[in-house]
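Shown here is one chain on its own, the form predicted alone, set out as C-alpha cells.
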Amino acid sequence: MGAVLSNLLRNQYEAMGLEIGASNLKLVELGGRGPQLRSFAHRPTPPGLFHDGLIAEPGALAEEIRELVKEARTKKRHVVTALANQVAYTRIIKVPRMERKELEEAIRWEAERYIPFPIDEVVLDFDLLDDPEELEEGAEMEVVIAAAKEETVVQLAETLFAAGLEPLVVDLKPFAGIRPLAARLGTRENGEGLLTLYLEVGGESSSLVFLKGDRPLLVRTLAVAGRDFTQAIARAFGMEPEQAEETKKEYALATLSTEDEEALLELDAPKDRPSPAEIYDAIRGILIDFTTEVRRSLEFFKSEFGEESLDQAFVAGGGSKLKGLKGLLSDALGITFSEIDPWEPIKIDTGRFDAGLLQELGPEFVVPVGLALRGVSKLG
C-alpha cells in the first residue's frame, strides 16, 4: 500500500497536513522556507461517519475531504495524514543493544510481547532513540514501536485515494502535536532535557506524552475527550448532538464560581437555556473522571521514572477549549498548563489571513499543523 506508519515511507514531495477527525476535518498547506503558511480549511464531520475511530462510511468520507481540499482552494494533492488514538498503539520498549538491520528482522518477535493484536494481522514501524554506536555492548535501548490493525490502514489508505489524494506518510497524533513544540523542547542550565508534558483534548480520546528533551518517555491514550462532555449535556437537558456542542462552547465552565455565572449571565443568550451551574452539574462527573485519568497517567509516569517535577505542561486539542478547564487540570494537579500556539513557527502573511482568527483556532490546529509541518520537513 502507498500509506505506512511514521517513518516507513520517506517523503519525496511537499505534503498536506490531514486531520480526519470523527468531530473535525482540518487541513493546513505549508510550503517553502520558514515554512509558510499557504492555506488551511475545516469543517464538521458529519455525524456517522466514524464509530470508535473507524471510518464507517469511506464513500461518504471521501466526498467530505474532497470538499474540504476545495475550500482550500489547494491543488496539492500529497498528504501527511494520522490514525485516530482508539486504533492506533504506541509504546517504548527496551531491547539489545543491536544495529538497525538487525533490530528490523526481530522487532516483529519484539513487539509480539506488547501489542494487543496478533502480529500477522498489523502494520508495524519503528524508531530508534538511542544510537547503537553510542552504546556499550551488552546494554540495552529504547525503542519507540508504533502498529495498527492492517485493514484499518488500508481503509484509510483508500479513503484518501477516493477523494483524489495521495497519502505519504500515516503519522501518529501524539507525536504530530508535539512537532509545533519543537523550540520549547529545550534543556536545563546542567545540559539535562526539560521535561514536558503535552495533552492532547481531542473530540473522542485525549492523549498524553512525557518528553525528556525531544525524547519521548511515555506515551498513554486516554478514554476521556471532548465529545463526553457534549454527551452528557445532551442526556441532561435532551438536546440534540449540535445544540449541545454549541451550548459546551458558549456557556459550559469546568469550575464554577460566582464570577463565572454573573459573566455568562450578561451574554445575549436564549433565556430558556440552562444556567451556568446546571452545566457545570451536567460535566462534573466528567470532569471529575478527566482530572483522574490525567493524574493517574502522572503517578505511574513517576513510579517508573522517578519523582523529578516536570518543567512544563502543555494543553492543545478542540476539547482543551472548555472555559476552566486549563485552570482546573493547573489546580487539580498542581502543575501550570500553557497553551500551545501551533502557529509559531510558521511564517503567516497578515495579508492573506486573519491573525485574530488563527490565534482562536490554534488549539484545535496543533496536530494538523504537526502533520504539515512533518510534510514539508526533509526527515520523512
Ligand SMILES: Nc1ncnc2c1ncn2[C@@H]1O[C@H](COP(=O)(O)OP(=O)(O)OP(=O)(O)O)[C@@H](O)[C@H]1O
Contents of the next structure:
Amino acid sequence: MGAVLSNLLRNQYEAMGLEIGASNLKLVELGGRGPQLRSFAHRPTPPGLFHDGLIAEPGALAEEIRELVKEARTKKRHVVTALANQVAYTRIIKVPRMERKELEEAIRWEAERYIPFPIDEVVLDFDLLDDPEELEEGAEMEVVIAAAKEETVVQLAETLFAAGLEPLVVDLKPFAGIRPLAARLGTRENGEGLLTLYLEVGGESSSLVFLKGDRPLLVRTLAVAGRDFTQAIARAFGMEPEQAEETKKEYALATLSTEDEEALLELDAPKDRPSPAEIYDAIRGILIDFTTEVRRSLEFFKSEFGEESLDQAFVAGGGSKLKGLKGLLSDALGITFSEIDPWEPIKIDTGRFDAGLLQELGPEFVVPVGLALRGVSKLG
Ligand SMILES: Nc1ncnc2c1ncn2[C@@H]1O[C@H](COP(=O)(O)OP(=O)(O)OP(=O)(O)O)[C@@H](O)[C@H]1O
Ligand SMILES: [Mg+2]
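Given the form predicted alone, corresponding form predicted in complex with this ligand:
Time for the whole complex; same chain goes first.
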C-alpha cells in the first residue's frame, strides 16, 4: 500500500527537462530506475520568437512548445527549464561563514554588488557550496548566486503555463550541462578533485564552467556562439540564413589541414558553392574571437585559483559540432577536448529509440538531459 502511494506521488512530481533555445526547443522525459529515457523531442525555434534570451512572441512560442510536447507524446506536465545565459547572472562569491537562515537575510546585500540592475527588480536564488557546520568560526564560505530580472522569469513562467505546462524549477544552463558529466568529475590519484573545463557552445550564447571535482569554481558566459558562424557565412557569400546554416553544417571547417588543402585542389570540385578554403576564410575571424575568449577565461581561472593546468576538458551544445572545432580548441589551449555523451547516465531501450540518432543529437541534448536529471533527482 505504501509503495503504491509513493509511486503515485513520484509520478505526479517527476518533471521533464525543457530547454527553450535560440535555435532549438528540446524536451527530455526521464523516469523510473536508471533513470530511463521515456521520450524526447526537438524542433527548431522559429525566427523572431525568442531572441537574446527574451521571449518576443509568447503566444506563438507557447504554441511551438505545445507541439513539442505533442511530439514527445507525454502526459507529464511538470518541467524543469532554464534561463537563457544572456539574461541570467551567475556568480560564485565568498561570504563570511553563517547559517543558511542568516544568509537568506543577508544575500540581497551580498548580491547587490554583482548584479547590474536594481536589486528589487530581480529574482534571486542561492546555493551553498560549503556546509557552515564544517567551517571554523570566522572562515569564509562559497555561495552560488543566480539572479534574473523578475519580469524575465514571470514571462517565461507565463509562456509555459500558456503551453499547458507547469514549471517546477528554473535552472541555469551551465549547471544543467555539467549534470550528465557527474561520473567524470572524480578525483586524482592524490585524492584532489580533477580540474575540469566544461564548454557549451549554443546557438546564441556559450558558457564555461571550471570545476574541481564536482565543485564549480568559476562560471562564465561567452558572447560567441553558433549563430555568429552562420552570419559570417551569410555575409561573406550573400546567402540567406537557411542556406548559410546548411553550408556551415555541411562544409565549414574550423581548421584547414593539409588533407583539406589537397581536397581544395581537386579539379572537379563543384563551382556552385564556396570552397572549404573560402568558407574557412569567412569564419576565421569568429574562430579567433572564440578561441581568444576561451583562452582568456582559462588564463583568468589559472591566475585566480593558482592552478597550473587542467586535467580534462569537455564540449557540449550544437555549436560544438562545427567540424574541427574540438581539434582547434585542443591545439589552441593545449588540452584535449572531448564530446560529452549526455545519454551515458541514462538507461535506453534501443528497441524503442534509435541509438544513432541519439548519438548525433548528443551535443544539443546535454543541457536538456541535465535539466531532466534534476527533474527526477529528488525523488530517486
Ligand atoms: N553540424 C554542425 N556544424 C556546425 N554547427 C552546428 C551543427 N549542428 C548544429 N550546429 C549549430 O548549433 C547551434 C544550435 O545548437 P543548440 O541546439 O545547442 O542551440 P540552442 O540551445 O538552441 O541555443 P542557446 O542555448 O544558445 O539558446 C546552431 O547555431 C547550429 O547552427
Ligand atoms: Mg542551448
